[in-house]
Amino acid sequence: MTEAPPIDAIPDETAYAEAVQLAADAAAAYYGDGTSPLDDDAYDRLVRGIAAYEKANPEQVLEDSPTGRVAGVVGDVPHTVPMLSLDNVFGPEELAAWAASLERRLGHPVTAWSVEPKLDGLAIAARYRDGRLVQLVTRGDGSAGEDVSHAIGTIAGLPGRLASPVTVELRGEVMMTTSQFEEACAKRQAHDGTTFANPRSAAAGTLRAQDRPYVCELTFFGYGALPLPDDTSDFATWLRESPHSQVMEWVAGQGVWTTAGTPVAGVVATTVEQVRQRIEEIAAARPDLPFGIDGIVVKADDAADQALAGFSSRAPRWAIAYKLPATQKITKLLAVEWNTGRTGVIAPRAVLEPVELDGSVVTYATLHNPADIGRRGLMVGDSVVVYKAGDVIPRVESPVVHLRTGDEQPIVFPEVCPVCGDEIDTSQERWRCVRGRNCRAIASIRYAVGRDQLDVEGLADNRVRQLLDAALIADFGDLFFLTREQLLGLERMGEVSTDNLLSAIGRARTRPLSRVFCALGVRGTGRSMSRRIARHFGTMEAIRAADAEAFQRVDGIGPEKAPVIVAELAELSGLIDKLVRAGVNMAEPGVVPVAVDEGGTIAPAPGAAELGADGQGADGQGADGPGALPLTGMTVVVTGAMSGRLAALSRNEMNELVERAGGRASSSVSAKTSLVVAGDNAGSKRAKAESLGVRVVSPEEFAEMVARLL
């Protein structure tokens, strides 16, 4: 990847000229076919560095500087009105300073602010004559753009006819949604074995493509409408004089897509503080959106304010783009490591050139499986796009093919299991060691006895290895059959440590079904899903009798995951039988179990109300007594250190408490969150909840809410 110099790293006129040329080349590629040697964050830093140098050396400003012109590919179709870019701010303080400067320019407070998402696509002008779409033009250099009318009919949200027979120019963003991007990558992979680098480059290439043997759909979101310059009709006058928000309501009424129907719809604010609140709301919703945004656009809503503020050479003075932190970056794929997980799945991991992404330095990323590597066409040495899935797990999205030098090397797939050296089952996309869980017996057992599963103290890795080497155990089910004499026969196992371990194993027999099920390590499930499964079925007998269709009735289990769970349970049948013989608890406390008849059919137990996925009866009566459970229907996030009556509970135990109270535990705050339990050092999750207006309570307040369950 081409490195952009940091903001303060332009020491002289020569370096400045080189930076301007790099910015010009990057912009030409970006606005041409969507490719660029710089990612968005690097380009923004480069331009800010150029601007800082120019402020200190105004006599050296070059004509090609990105600070004084609209970046883009020059076309041969003149714009009726210049199609300018937006200046940027990068935080609340810069936003406040810009708003204050605008109001000083106006000589009065801004009447109202419009706040909208900044969509990550390509700006185009869509020209309608008598209500019929006749021409599409790219932004170009702001004065003229390219004619891409051949794309008419392939862009969702941009109708061929408006609801009204008017002559008007609509301006908006053409982009690919997540699903459209995935479909486009699949088509390109089938055609030439490569994929697109990201949705924006895919949209840019698709918009200009005329001779592809396959068609990729695009999406349009409108952000403005204007009449022709010489149009003096009443409608044209209305467009010129109406507030932006009213114009956008009209646009949506014409059948054109706007963000009005999305979680990040444009709103009107009357104060800068309200603007900041909406910015935080849009930023919080960003990870869950089906399309990309890279900021928020703030503009004076009133047409008179806009006219009075005017324009600079490259941007309107009445609008600004509030840029959000980058969620994807370009870096180098240095190597691929292969490891075998506790269930025998062989997983590849990308070793990356360190890159800062969304506030943290990323050096490793998920590569899913061998089939996915092939679909994406990755090679060692590639420049790759890295992003964070759900703001947590770094993943490699795709190679940046146009940055290849010829030195890249194919990724070498393992021929044997990287842990035990045995054969690999390659019959499915996710490769697996033929020994399955036995390949990583230590990891599997350590997971099962962990605090959030069976919670058996005194079983460190060296002790598990000792038991395996002595052939006393083969899996964690054998732990429940260990005798005092067997343990005393091991090195460094005295009477006290032996008795303590046996006591811990004895306590593990009494754990709730949700923890026992979690200890099995069924693929496609974890702690939260294990709790849902246990509360849905009530007993291990009912779980084992369930088919894929029955599992799909559990919240969060779909048609792809359900058969995997059924197959996993069949594979674990021997281990489950062993646990039953050992007297391990196989029921979920407080849940009315479902009955299994002689034919294996699952039905509610006689006289019992059927429970839903949250353990709540259809009649509103939970298992803990009459009346609804205190958190029924609520999504709850626990963050920070608990105190008071909750001080001794681990995070998993807190989540168990949430679900026993009828709620659903979540690890991330969003607009769908009902409640946040914030202890000491709650940090960003509390701040995010407050910005979204989500209710926040202390551990003490939460303990009162669920007091009867403690």
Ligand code: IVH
Contents of the next structure:
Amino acid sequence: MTEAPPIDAIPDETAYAEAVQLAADAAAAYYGDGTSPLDDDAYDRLVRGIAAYEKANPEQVLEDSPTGRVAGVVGDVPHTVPMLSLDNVFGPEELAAWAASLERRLGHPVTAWSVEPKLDGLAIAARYRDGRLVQLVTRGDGSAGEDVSHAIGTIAGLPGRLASPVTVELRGEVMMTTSQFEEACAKRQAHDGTTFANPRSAAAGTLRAQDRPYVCELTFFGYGALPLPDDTSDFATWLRESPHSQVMEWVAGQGVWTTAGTPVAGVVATTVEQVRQRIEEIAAARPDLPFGIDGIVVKADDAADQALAGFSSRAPRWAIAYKLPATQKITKLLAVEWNTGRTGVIAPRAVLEPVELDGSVVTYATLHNPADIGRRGLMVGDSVVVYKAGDVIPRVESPVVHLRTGDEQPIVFPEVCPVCGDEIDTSQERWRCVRGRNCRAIASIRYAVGRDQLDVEGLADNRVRQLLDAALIADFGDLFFLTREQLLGLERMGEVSTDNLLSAIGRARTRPLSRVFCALGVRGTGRSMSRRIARHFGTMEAIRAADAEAFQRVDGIGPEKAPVIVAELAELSGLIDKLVRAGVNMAEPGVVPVAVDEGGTIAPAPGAAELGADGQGADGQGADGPGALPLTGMTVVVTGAMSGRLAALSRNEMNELVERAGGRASSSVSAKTSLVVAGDNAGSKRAKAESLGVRVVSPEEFAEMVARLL
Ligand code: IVH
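With the form predicted on its own in hand, show me what the form predicted together with 2-(butylsulfanyl)adenosine looks like.
Full complex below, order starting with the chain above.
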């Protein structure tokens, strides 16, 4: 749960006037083109500071204060009923206090609460006459908005015709889903080489844009429906008198999108404790949602309760926005560091002025590659928008160009590899050291022999370096050809350690294909992707024969990753040949290999048609019956210390077990998780699973479920 953020105390009347002006400018920019010199958090802090000052100095309250009016761009279409804002609470205590004050005002407990996500887009009124969409109006200043009817037909979820021929005004949020945002950025990129700062400002700009040569799709989610003020029909009366939740069911039934059907659907709760639980669930689901939310809206569901509570000048008294911690903030880009990874890729990393984002302090963020830096026009010293939610790696989204001071400096790109000083291959978007994997030979060999890959004991960094320096090896494939004599000739290598190392290397020849493949360190494939690839294809031969199209049949490999894997495998072919010559196992136990035809496309081997190489039927659901695997179709997260029969298994071995049992191993709990195996000290993942209602089992119970695979 969030704590109330600190507020910036305002000392005097001049500072108060400046604060009001800053808030007004920020709000104008925010509702105008979606840019703002303040991030959401800073704006909230500012407004809270202003409110605190006004409480102490009520005689000084300015007309323009953001506390007393609805911010926005004024348009010329009057709203039939004002489009108001929402007051905020920050944390469970403030929520409880607000609920108690509402109940005092009503003189009775709230009949029922409706709990919905607060969608992070722009409010819009969609007017339907006799079931046809006739006009779209923005919120504007709340009493009048802009006509944006030109956007009709470009907004998913807002049909041109309702199921019933009624006259009604739907209200809801227009936004861009993550995929719409990516598509919009790609279109704009292709058009003028720039991108949008974030989905919200992309939606704001797109909604207003009339003369763009490209069209970007938007999404609408409804959160309310009103009759025209003078409509006295039975339908209008029904709309006015029905609980909010029933009105929303009706809206969804008209073919309009609402959050029903998403993991954060609106629910009705009867106690504040239930409201709090649902808030936890929505907060937990947030990182995995395909659209942005910035809080949770809690409403009195009953129409009579709403009517009794009424409105203040800017917000209803029967609803509140429970703010979630920001996932986007503006901070300073202090420097850019360059590093060469295990595969030779030279990656830039942003060093930031520390900011708190979604509960943790962020100091570094990824900057994808040099071309991306150029496209975004980033400079050192820029104010930048940084994004992080849940487990995602923090990333720099864009510079805030209008906050530039003139002191910004261009980002210096390296001229040589920052690790070995050799040349850089800049022919691709991702820059690479010309030595490729050999640039970081120690790191890549150590990765290959690591516990979760080939698991060769006795090969610490210094031993690997010794072997490289003596030119006995150049890559990990050479390990398999080392002789006793060669090893005995090395310093600090006695008979016992030599024999131990040789037998450890011998055992490494028998590892399953998934681990051998993982040892290669193919870019874009870690442990779990390597297992999926090995289970899908069955043999190294089939993997090597696969083209980009065939790779895309593996769960989690898309059109971007597939060609990278194909290119990487071509680059690694010498090493793979060496491993084959060394007699390293090249098959995944228990998997029927797919047959390879001449053209490099893959067809299931004869007899493997029913149960494909990935152990699943063609529909991905797996075969039923006695042969079906116990975890087919399930996403499983393992957390905490294993015990009982599973005590000796590493986390990677547990994940391997999950996948052998037909499941998909994941490291983070979300609404999509089917099962959490929680050992001792499981901590936050267990708590998150419980709050989401995901089934949690002990290691012992899990061992029972997969007993026949142990
Ligand atoms: S109800 C009378 N429900 O939040 C006010 N608003 O800060 C009715 N918003 O302008 C608003 N999701 O644009 C409501 N589920 C939701 C919402 C929601 C997002 C936006 C809306 C409103 C703003 C207020």
